[in-house]
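This document starts with one chain, in the form predicted alone, laid out as structure tokens.
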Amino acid sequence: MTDYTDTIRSFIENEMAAPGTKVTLSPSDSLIDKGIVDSLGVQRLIAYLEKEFGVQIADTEIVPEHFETISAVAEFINFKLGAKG
């Protein structure tokens, strides 16, 4: 299983944090509680994941468990890539 944590973390820290804000996140930090991901942020993150990893994320898969932490997102992507291959 490939670890996509650093790739995902880099995108979230550099592209999704409030402009002018430097954010450093651990893989287990809650993206929702820290205000990094809201409903619009989830859509932006999904667009990035679909483009970066070549996966399709169904509406039924857009649940907090998949997007709560960087680790959860990385595990979800590993699952999607395993299901794809």
Given for the second form:
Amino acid sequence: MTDYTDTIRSFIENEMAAPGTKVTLSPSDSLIDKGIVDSLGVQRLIAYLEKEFGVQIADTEIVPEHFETISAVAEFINFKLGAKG
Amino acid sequence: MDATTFTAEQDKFREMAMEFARRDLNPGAKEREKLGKFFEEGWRKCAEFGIPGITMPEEYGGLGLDTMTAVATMEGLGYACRDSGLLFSLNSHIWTCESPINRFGTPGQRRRYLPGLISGELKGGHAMTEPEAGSDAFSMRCRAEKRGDRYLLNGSKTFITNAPIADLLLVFAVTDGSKGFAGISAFIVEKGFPGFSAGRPLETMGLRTCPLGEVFLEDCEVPEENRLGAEGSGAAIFNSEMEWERSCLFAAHLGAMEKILEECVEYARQRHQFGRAIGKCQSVSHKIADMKLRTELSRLMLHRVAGLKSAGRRAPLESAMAKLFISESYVQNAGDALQIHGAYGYSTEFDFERNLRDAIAGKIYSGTSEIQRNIIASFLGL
Ligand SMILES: Cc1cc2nc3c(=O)[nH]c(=O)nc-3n(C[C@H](O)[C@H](O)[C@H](O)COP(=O)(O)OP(=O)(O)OC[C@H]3O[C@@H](n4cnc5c(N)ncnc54)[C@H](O)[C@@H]3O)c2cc1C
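Moving from the form predicted alone, what structure would you give for the form predicted in complex with the partner chain?
After this comes the whole thing, all chains and molecules, with the earlier chain placed first.
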């Protein structure tokens, strides 16, 4: 099982934080509490994950558990890639 | 009309929808518009025709057809139907209630609600907007508190399409106040649930035959089995709904633009002033050329996004761009058509002024034009 934490962290830190701000996140930081991911941000994050990892994420899978932290996102991607076989 | 992206069967649906609208929906439309009267009989006929069930599964009474067929039908209705409030009411029912129940519902929820929504016996809608939370919808105040096997909903909603006539609404409420947008959940609320009430229809500038109103929830009891999706998935359900609505509802606008364009060409050819057809004046012909351009670009954008949805793809950016472009093009074309027809365009005897009043709403519902630009900018990393 590959650990995608750094790839995902890099996208979130560089692309999702407010333009011009530098953020450093730990894998367990709450992306929602820190205001990094909002309802629109989730859509951008999903578009990125689908493209980067070649997975299809169903609307029913867009639940907070999968997007609360970088670790949760990485775990979810591993699950999706595993399911893809 | 030309619509090269449709198959012969989809084209047939569009033609049939046009005929149906002329025959069954247009009689009395002007009078209803004046009075702001919902066309109950027309709703029933639309359901008989199969409109609410086009893309719905056959096991619940739907036709089980693809998204492009729904778009073709809506284009045909938009072209020929003069009761645009009824079309808007139907579209809200389909994209913001029936379709999310089909996609997010449990088998039990689908069995309970889809047959009635498809047959037209039940009317639906969704309730997100609140007096203090419009574009910033996720800052809502409406709360849902878990009490045993039910939720108690408290709050109020406003500008809710179909609220005065709805049998059920998809109501969004906060289940976890500490999580922002991730603490919002969706509930299927029946009008008969204790603590639910809807206000009288609000007076509006356009879409006057579509009832729009307030909803009040006072310790409204909603059984747990009526929560749609998991707790906290309200934002995902809402975003998904909006994506579908932005991808399909605006087909009716495209149809209306096609009709208006044809009428403008016809009028510019036959109306003579200063000894020649007004279409020979470049300021008129160029206006019409730009109308044609906006109509064709709208078609390309709409068919592209509907094609993506038909293929099961996500299209948040594409649907925002299509919604923005089509709704603004419709306002522009409706205004230009009115100008080209001069005082006849301004007169309530014809449909040009109504088209303009109806068109303006499209820049507000489904997320305002400004919010669509925010979505586009966000996808560009801004
Ligand atoms: C015909 C019609 C039908 C509707 N049906 C429904 C329905 O069925 N269910 C439902 O829940 N709601 C419905 N609505 C409500 C609709 O969703 C809201 O009107 C819409 O989201 C805008 O909210 P608001 O009217 O409170 O305006 P506000 O959000 O107060 O906005 C006022 C102005 O400020 C602009 N603005 C706000 N924030 C920003 C920003 N961040 N950046 C740039 N500009 C901004 C807006 O674009 C707008 O021009 C309907 C509205 C209409 C007109």
